[in-house]
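A single chain, nothing else alongside it, follows as structure tokens in the form predicted alone.
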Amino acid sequence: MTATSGKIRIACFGGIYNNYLALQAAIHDAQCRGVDALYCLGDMGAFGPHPNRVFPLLSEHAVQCVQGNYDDSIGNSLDDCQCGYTDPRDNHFAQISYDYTLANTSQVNREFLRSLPGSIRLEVAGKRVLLCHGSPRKTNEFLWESTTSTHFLERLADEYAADVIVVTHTGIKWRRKLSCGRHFVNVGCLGRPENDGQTNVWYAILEFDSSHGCQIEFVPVVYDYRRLAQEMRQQKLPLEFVAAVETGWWTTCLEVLPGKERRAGQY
């Protein structure tokens, strides 16, 4: 997309994690809001049931996708998800999720994941926009609000020639205004709640116009989480995963959280 005038609005979805029900609800919501384009920042698989149900939705609604670490691993049949965890418990559950997703993703969809670009660059209303997964420099880099300095984000914007950097990977939304009208945005994810005790998930809408620059709105997505939990049980996925969907509290992948983000959760 290259647009130099008028108001342009794009919807950005983070990690879907096989949650086709939330993806369907988010696409519908974004279309009702009149967005001009839909983007997914990677990690189609992981965590949830029925991986192949995500891909027809992406295709039917022309969602443009970035390759996340999970997508690279599934597409190339690697040994693990390249999620970047260091804790043995986190890696244990990550491996269960990865093995299930790899076994249940069709060859055609693996080829699609393998073909995805590592980033997408846009020029919108005079702003250089960079869409990627974890960070511009590393697909599986965790950038948290509490531990990422503004100075570091300014340096990323300089080094990668971007006015707006948009990422996901951590599963928790946040944004930071930078100098010269620049922005860093983590859009959160659609795959599971963000460790806040709520069952909804999140995506972001970025609005650009030449007069006001970039405006960012985080949008909650209400979907049939009870159905998702039931299907997860039927697929014999870990009950810890099911509990996160039903309660809104993370039960796994906790060790990667910095102190502030972890203290906001129940565990």
Contents of the next structure:
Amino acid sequence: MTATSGKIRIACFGGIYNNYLALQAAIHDAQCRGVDALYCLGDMGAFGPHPNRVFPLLSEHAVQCVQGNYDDSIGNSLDDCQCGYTDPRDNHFAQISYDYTLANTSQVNREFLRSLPGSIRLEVAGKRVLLCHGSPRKTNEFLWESTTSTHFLERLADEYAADVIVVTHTGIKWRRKLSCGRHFVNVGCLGRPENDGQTNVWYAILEFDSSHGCQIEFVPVVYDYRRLAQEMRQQKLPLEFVAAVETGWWTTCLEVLPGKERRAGQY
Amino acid sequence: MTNASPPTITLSNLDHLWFQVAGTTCNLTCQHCFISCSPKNKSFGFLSLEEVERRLNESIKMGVKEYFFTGGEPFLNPQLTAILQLTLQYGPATVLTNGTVLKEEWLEVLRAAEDASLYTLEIRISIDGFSPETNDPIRGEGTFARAMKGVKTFVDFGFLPIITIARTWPDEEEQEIVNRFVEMLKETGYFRPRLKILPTLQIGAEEERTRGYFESERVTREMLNDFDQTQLICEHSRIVTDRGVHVCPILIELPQALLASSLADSNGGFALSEGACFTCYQYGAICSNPSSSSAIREAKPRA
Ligand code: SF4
Ligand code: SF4
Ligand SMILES: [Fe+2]
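Please move on to the form predicted together with the partner chain, as the form predicted alone is already shown.
First the chain shown before, then all remaining chains and molecules of the complex.
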């Protein structure tokens, strides 16, 4: 992408986890803000209801997608989501949504998931942008704010020759300024709220212009979470997941949270 | 089966830097301690604040992601709180402790240090069972109660300690044992306990307790085909002791495991010739925190 009229803005969505209602709201929001392109960093499935409803939105609005660990699993009909949980309770719930998502994702959509690239590289206003899922080096690597040193991110930026690295996978947004005007950003996710007691979800807009480099803005997305919760109940998905949607507090998969992030939540 | 030419692992990235911060000095003498730490074992010494600072600065250009502190018992090092305060300016820190030597004033300092930092300070407390009857025969008389008091103290200061348990029970009893343990923790006031179960390593004192490794229990080249090498600590970690930089926290006593005096020079290959390597291979990730579990998994700590 090259700047024709000064600024270029791209919207980056994190994991969707079947939350097509939040995806719809986020796409609408980004379009209203006049972004130039839409990207999704992967994990279309998990957690929410009606997996097939995500895909028409992605294609209709030309959202370019990276393959997440979940997409690799569903696309290739693997046995589990590769999130790597070890807590039996986490695994139990994760498996219920995985089996549900696998059973309810059409062959065509599985093929689409299988075909997705592991990362996308862009050149925007002279900046080398690397979109990936967990980290540039591993799809299911968790990069949390409190467990990722700045010099580690500098090393990733050097090794992967990127000025801006954009990831998701953890579900909680954060960003770090690096040397030489470089940036790292975890955009959070659209699929579920970020364990802060709020029901909204988040995405990020990256704005590039040749004089100011890259500016990152996190954008809250308010969507019809009550409807999502209702559909999850109708689909007999775990009530623990429904609670997370309705309360904004994570009730499962807490084991992978670092102490600092865990303390910020309720459970 | 002999293993004349064991496979060699080289360091891909120095993600995890360990510090043998208390050397081999420990107030306890657990039966399974794989480097046989004790109050009198001075074969490795304390690391000073200056030494740790020098290594932290060295670690920047290596791109280290997280720092780990072990011993012996880290809190026996009088400079530990200062060391952790400093480390939290560089990156996330994890301390592996037995939880039995704590002062409230240290925890006040650590609470403030973590609050002021971008990074998490993880506390890992080791115990061996959910009761004195199961824990104390292994770790020593009265250690269960003392460790539980330590857990409570950390919780009172706003930490969520990760309780690590070396597996000393049959697999089929695991779920029940874990459930009882969680109940017990909740009764002591730790309402969202974090647990990590580790395999025991059959070296050091553990060797006398059960048995050593059989000759056949070695990692072979064939075994590494299709194996995710990032599962091995030595693939992405090094440990600093008062002697230099060693390949991994498990084998510090092995002469050939002392690789170099600087971090930058310690990235050479290491032959997986030890029985302990076989456990690493089997169990993977016994040392890392669950927050980096799927990417990097590691082997047994010894706090
Ligand atoms: S004991 Fe484990 S970490 Fe250490 S060298 Fe052997 S395989 Fe690597
Ligand atoms: S296992 Fe830990 S607490 Fe026990 S003697 Fe060894 S270093 Fe000390
Ligand atoms: Fe993911």
